[in-house]
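In the form predicted alone, a lone chain appears below as structure tokens.
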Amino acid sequence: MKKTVAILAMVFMAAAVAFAAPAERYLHVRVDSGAKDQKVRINIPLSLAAQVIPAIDSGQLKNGKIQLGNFQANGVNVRKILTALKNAPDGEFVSVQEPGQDVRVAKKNGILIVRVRQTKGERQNVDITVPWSVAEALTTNTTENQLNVEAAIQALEQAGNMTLVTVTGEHQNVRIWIDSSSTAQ
């Protein structure tokens, strides 16, 4: 009898693990505007975003893809460049320093990193981190002036907890990140 109960308990535990839903992933956006004391908090389950984005057919967003205004790649194969960057060793690829601004683009541990430091005018810092899977998804089944938002959201569901964008300025701070929490912390 004890053996049967033990076997049934193991079967139920295995079934619970097999059928347990993975933790829901959330896209968070936090905007704090110090000058006007305004705050915006957005916490959207990625599963909801994945269903809503393809349902929007308005303005620049159609069929889960966003049109990038007048951007033209002009014969540049963005997909091939992303593949080449993905296969390249880690390192800093672009560094532009000029009075009042410092821009760096690098790859580290499978993540594209863009860092901008603006020290003149309205001073602000921008940090962007994008997993390669998301960067590649953005160009999936697109024309040269589109980004595939739907595919990027699906790729984000597989990414770990991470901050995607931070903007720190004199008058406004923005943070965009993904994790398994349903609230912005």
Contents of the next structure:
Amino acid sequence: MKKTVAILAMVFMAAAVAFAAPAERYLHVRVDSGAKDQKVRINIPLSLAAQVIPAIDSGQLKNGKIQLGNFQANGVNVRKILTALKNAPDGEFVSVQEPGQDVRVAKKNGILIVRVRQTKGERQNVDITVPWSVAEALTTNTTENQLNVEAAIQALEQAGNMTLVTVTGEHQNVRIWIDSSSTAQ
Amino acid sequence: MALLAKIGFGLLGTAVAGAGILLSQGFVHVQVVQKQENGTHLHLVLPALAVPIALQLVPRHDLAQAAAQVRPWLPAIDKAASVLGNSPDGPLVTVTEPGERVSVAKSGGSLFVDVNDPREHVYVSVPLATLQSAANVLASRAEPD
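Since the structure above is the form predicted alone, I would like to see how the form predicted together with its partner chain looks, so please show that one next.
Shown next: the complete complex, the earlier chain at its head.
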């Protein structure tokens, strides 16, 4: 009898775990601008972003894809780097060092890591940590100068809790991350 | 006498049912307080069901501009209202700076927008279902006759 009860309890627990609604996951943005005492907090359910972004047909965003006229950052073609990194093994791939700026892009353990250290002018550190699946999703089914935001959001929904972007500057700090909390802690 | 009582109960029942239907979707709450001297103090509480009906009654040319602006966003508003309806309550956007605060939050099936700056305080709460139906009415009014 005890054995039957134990088995039944285990079956019920397994069923509860299997059928429990997955917790809502949120994309959080926190901006603190010290000099102006400005604070911005954004908490967007990922399911909301996943549903709404494909429904937007305005400006540069159409069918879940964003069209960028000049798909470059500081003269670096982001799409070409992502494409080149797709089949490359883990390690450091791009390292651009010039006076006042140090940029490193790497793929390690399934994570795309971008590190920018700016020491010239306004000092700023930028750290981007994105699951490789998300970075890959950004360029799937896209033409030149396009990013697939819808696919990236869907890939993000599968990712664990993590900090995606931190910007630490003299006047402003930015953090973008995902977790299951509805508020930006 | 019995006939009068029946008519009375009938009218009362109809009134109660009508009120129930009218209030079933909750309320839209709009508050605008201009902080300068003699500024506007507007405080409106409307049954949510009345909003799309009222929009239907506004002359088409008066709504044309708003309707044209909302049309491209209708699918997004539709999806957002429906997904938010099933999302947990919580703050969505908060922007604060000295003397100014803007917040957008979802709570209990409604969307709350609160803007407080040195000149005015605007507060709007609207049930998500009403947002959807009002956007639909606006979009339909954007179409030519």
